[in-house]
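One chain comes next, on its own, written out as structure tokens in the form predicted on its own.
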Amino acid sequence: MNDQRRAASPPPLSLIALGGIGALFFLLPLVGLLGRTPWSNLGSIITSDIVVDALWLSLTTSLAAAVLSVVFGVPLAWLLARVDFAGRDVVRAIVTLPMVLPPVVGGAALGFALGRRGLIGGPLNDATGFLLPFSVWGVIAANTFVAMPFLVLTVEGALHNLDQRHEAAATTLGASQLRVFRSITLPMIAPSLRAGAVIAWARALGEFGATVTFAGNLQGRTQTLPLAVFISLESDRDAAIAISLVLVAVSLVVLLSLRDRWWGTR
């Protein structure tokens, strides 16, 4: 009867003012952006090759940095949550720092380490003439660099509170670590490992300073849409609205769509 009487009783004006002002501060840039959007010539401007061009690296690119820190990042995200090894603390520190790190320092570390001249893309230039600066693939090491974090914290997270007991009978029963890790751990943090995934997805999809640092700005080629946003805010300001109005518009329907299945909330 507690409970019941406790659930029913009005939350506390002071957090509804201050959640309600949280809320406007998300809430008013976004009505800012409608406001000044051009829907006159909406139509022909998100329809352009610049956009178009963008829309599709940014969508492309971005998947591919989610996929790449689910493959690296869920193994990473177990050895620091289950293996205690010399210097964990510091990869830790390491593997987060991208996170605080500015993204524009982000993009030139990855530009000394893996650029024409860099300490590994230097021998592999030269030895096969692959080049990730100014590619493609620059903008998914940029993204991937950036997104990678979020995931691993929140995976790492995930098993630290886990229950272990399951993974405990099925090693005590002959299954290998690795079997238990596939067949037990995975599914149980699934949810974490989902919600990971569409958080580094989205940065991804927002990421500008690593991207044009390392990759560059190259129209059709590694221009993302965060690029294409600042380059028409120099010359064009209603093409710079749209696109920033397209870029909201697929991150709100996609991270709205897979709410319910990602998250499991309600």
Given for the second form:
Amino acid sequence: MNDQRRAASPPPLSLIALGGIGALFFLLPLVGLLGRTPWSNLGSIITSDIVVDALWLSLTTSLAAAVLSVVFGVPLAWLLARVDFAGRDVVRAIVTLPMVLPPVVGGAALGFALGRRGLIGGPLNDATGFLLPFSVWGVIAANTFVAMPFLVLTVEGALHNLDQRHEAAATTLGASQLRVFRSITLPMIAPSLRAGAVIAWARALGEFGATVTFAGNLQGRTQTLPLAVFISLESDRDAAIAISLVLVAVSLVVLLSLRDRWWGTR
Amino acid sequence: MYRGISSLVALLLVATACSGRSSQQEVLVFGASSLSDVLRDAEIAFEAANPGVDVQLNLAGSSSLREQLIGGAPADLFAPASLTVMDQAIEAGEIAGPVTIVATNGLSIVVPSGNPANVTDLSSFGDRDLLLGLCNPAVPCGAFAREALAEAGVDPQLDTEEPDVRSLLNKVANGELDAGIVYQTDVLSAGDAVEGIALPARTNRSLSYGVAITDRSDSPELAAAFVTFLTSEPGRELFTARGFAAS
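We have the form predicted on its own; now please give the form predicted together with the partner chain.
In what comes next, the whole complex appears, and the chain from above leads the way.
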């Protein structure tokens, strides 16, 4: 099938040209980064405390954000796709808002809600002494806030495109809605769910604005890789470039290794 | 379809060309965060006195601005919050003109209004139970604050190291932090949301703000005129109104 398609005719030159420019636009910054990389002392930089702390924090918090996005995002996507409730469009718009909102605004808004004097954060802190800002939980909250919309959107799209006859058949045979969701719907949207989880994870890994605004910046506690890059840019550019390279490498390894297996592009 | 795309591209090119910098009538100032208010005041006053002139401000942490300059950003004037950062820009070959000292400032402890955590002095920064923040050591307010704490013999127990002085001030004003160390002028600019606690004279210092014309300036004459305005009597009044000591 693939071979036949390839043999048919060469792809149009105009598409190659425009697509090539599109690809170059992403490739060139990467080449620029590699050109500026301080290869000679790369090893000592990326094994320094700052980088090791930030890498560990970034991996754990982005993973936690991806998990939280799945736990809360899949049911949310299902509600948005399958239940016709009043104000559904408004809810959908609010859920996708973090995708267009500047992350710094999102971080400030999170503070008004979950900060020490926030709507929920205030009473919570008074009652338990628990505080999201300036802690790893604040980083996870900020990451989830910006990442979950990507998962919700992907999964909701998949639910809309799903042939609902299988679900209908199962319902006719007497399965409960929850059972149908678990044993029919979820397996059928699995590829989209995995893709959504990966996009959410990737977005969380690169998150900067909401994190620094809501959770602050402290090495080992809230300083993720993007924050370490930003802070190092002002004091030690070699370190900033080396940390950027670590971020690029981690992201590429994960995206490449998951692409074939999870995104079903083969 | 192709015609549609090419006319769209043409339109974009024309739009970019039109929005290019019109030479001689624009001064782009790279100013430290702590100068935000006074530079906005000066922009309004200078534009009113010189019709057709547009002062543009790029306000950020001093070291961030220095990196933008070194990266080739097209500034006419550089006004960082420390002479050290100015020296670094000079060493990098980014500065053409002499450095004019326009004002001085000092440090202050800042707490949310009402001082809910009963912060007393610099020694409070050693209290693990308080939520405390400083600027990152890479920016002047962070470097100066650490010097003051070292002189007072306090090992700070920090919860955050903010990228610039305004974001630190915001977190104190919101009540997220119990205390921070910012510039005296920042305490004034945050109004009723915060209170300042003065540092003892021996740990505080006089911090000078220098302004200089950059090496790449498109309009050095206009930039020089803006510096002259900053050091004129009306300019000095703008600085003192915002809590600086004009020089």
